[in-house]
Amino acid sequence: MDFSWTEEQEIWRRTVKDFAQKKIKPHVREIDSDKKIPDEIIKGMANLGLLAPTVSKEYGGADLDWTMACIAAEELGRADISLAIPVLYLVEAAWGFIFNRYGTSEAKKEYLPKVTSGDNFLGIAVTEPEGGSDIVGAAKTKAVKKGDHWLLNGEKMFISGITESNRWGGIHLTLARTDPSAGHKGFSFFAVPLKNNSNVETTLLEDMGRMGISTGGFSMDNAELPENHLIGEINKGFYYAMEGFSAARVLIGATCVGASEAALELGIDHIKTRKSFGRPLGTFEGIQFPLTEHYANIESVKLLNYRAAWTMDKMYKERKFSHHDVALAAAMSKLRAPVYAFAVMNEVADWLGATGYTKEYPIEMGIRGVRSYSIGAEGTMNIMRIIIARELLGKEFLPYK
């Protein structure tokens, strides 16, 4: 066992941290207020290789492994506690990897170089208005082959990047039924462009947090796609989606670590200098004991998370683990990371007192942003528990069969 970082990993962390602290952190409040990530930050991320960095170099990516991808996610979370930029990062890193792995060469050449350069957005569209976590049972979106093209009908909701995709162009990897009688084996994945698509209508929702990246949905009425916009094999879409979700969950864990460490650092600075009853707040056991618990919790999440990234790297590079191993490791990280991060931020807000309820400190942005990760982004907490139980007990114990 070796818990040290390689020289390459150390250099990468310093590089991303330097960029994030200098170019992103000073603008986080502006991003939250203006509900937009400035173009100069997008271009800076592109120049550093932070947009879909897991994509191969052939298409402008950095071909990062998952440990390196998590290091970047952690540092972006540390700089942007609102988690808007980390969401942009993790969505493109996770689903850009899936598109790079399974997409057709024609579609990848059309979109991926523009994604890695910051000129296109790449997102994921699985959730439906009535579906939520029940992807298999409630999904109604369908795709039908007509000659040399596909026709898609249906609606997706609670999707990240609607405004960005409409403004920049790009695609959302969209799950649709191609064999309604086959259950989870009857889904396929498609690359659906939203911009200038007359058969796609978009809508926006206003989230409570992560204001710098949009959320909404889109409906498709006979949306026509070229044959090469099918991703991978027909009726294998559910498996590609699950693979992508595991990747995204690991990156979520890393962003939570960075954001919670930033919050804890802010809190520590405050309790060391703020005095009450003639003594620094940090001298009171009622402050010290929660501090130690939160610190230990975040350290445990960090270990869980980087072990999950290591498991992914071993699977993809050496085939030493299976997708089931990865799903278990990713679900454990996702089960703990958002909950512990939220608890840290909530505690620090208590330490700050009345000022913690104002916008003088960024902690309220963190509380609003990180809550999305436990409510539903990439799976609810109970879905994580179901995944873990499935891997421990076997598929025959799934509660929904």
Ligand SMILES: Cc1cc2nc3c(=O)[nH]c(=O)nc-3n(C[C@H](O)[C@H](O)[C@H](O)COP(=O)(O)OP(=O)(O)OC[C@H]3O[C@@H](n4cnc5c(N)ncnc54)[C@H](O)[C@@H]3O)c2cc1C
Given for the second form:
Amino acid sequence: MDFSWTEEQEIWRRTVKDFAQKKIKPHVREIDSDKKIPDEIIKGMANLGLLAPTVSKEYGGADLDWTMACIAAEELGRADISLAIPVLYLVEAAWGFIFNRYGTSEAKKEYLPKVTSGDNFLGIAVTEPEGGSDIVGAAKTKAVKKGDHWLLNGEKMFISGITESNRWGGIHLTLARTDPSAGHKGFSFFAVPLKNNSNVETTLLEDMGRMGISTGGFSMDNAELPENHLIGEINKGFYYAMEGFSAARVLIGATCVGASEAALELGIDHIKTRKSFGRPLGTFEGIQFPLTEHYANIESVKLLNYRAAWTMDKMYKERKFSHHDVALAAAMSKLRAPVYAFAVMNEVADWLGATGYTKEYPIEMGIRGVRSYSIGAEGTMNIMRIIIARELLGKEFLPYK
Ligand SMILES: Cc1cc2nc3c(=O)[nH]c(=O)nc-3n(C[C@H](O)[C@H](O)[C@H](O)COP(=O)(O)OP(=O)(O)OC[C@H]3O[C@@H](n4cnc5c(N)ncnc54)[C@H](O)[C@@H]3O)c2cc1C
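Could you present the same protein in the form predicted in complex with this ligand, rather than the form predicted alone shown above?
Shown next: the complete complex, the earlier chain at its head.
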């Protein structure tokens, strides 16, 4: 066992941290109020290889492994605790990887170079209005083959990156039933462009946080797709979705660690200087003890998360672990990381007193942003518990068939 970083990992962290602290951190409040990530930041991220970084070099990606991808996620979370940029990063890193792995070469050539250069957005569309957790029971979207193309009908809801896709172009990896009688074995994945698609209508939702990236939905009314926009094998879409979710959950964990550490650092600065009853706040046990608990929680989730990333790297590079091992590790990380992050931000808001409730500090953006992860983005907490229980007890103990 070796807990040290390689030189390459250390250089990568320093490079991303330097960029994120200088070019992202000063703009986070503006991103939150303008509800838009400035183009210069997107271009800067592209230049550094931070857009869909897990995509192969052939398509402009950086071919990053998951440990390296998590290092970058952590640094982006540290710089932008509103979590808008981290969300853009992790969605493209996780789902770009799936598209790169299973998409047809024609479709990849068409979109991936533009995704990695920041000219297109790549998102994920699984959730439907009638439910995200029970997608097998709730999904109504269908795809039917007509000659040499596909026709998609249905609606996706609570989808990240609708405005970005409308503005920049790009695709959402969209799950649709191709064999409605086959349950989870009857789904396929498609690359669906939203921009200038006359048979696709988009809507927007007003979120509470991570305002720099939009959330909304889209409906497809006989949306026509070329044959090569089917991703991977027909009726394997559900498995690809589960693979992508594990990756996204591990990256979420890493963004939470970075954001938690940033919040704690801010809190530590404050309690060392702010005085009450003639002494710095940090001298009171009532302040110190929660500080130590939060610190220990963040350290434990960091270890859990990097172990999950390591498990993924071992699975993809050496086939040492299975998708079940990865799903378990990712679910544990996603179960803990957003809850600890929320708790530390909430605590620091208390330490800040009344200013903690103002927009003077970024804490309130963090509280609003991180809640998206525990409410549901990339799977709810109870779904994480169901995955963990499935791995501990066996799938015959699942609450559904
Ligand atoms: C900000 C944001 C961005 C998102 N972006 C995307 C995106 O880009 N693409 C995408 O496809 N989806 C996205 N989602 C949707 C997300 O995946 C869903 O919200 C999530 O899967 C939950 O689905 P739901 O909202 O329909 O809640 P439901 O499935 O209706 O669940 C409601 C509640 O019931 C609980 N519950 C459900 N079943 C059980 C059970 N068996 N046992 C115990 N409790 C249960 C859940 O844990 C939850 O607390 C996003 C969500 C948010 C909040």
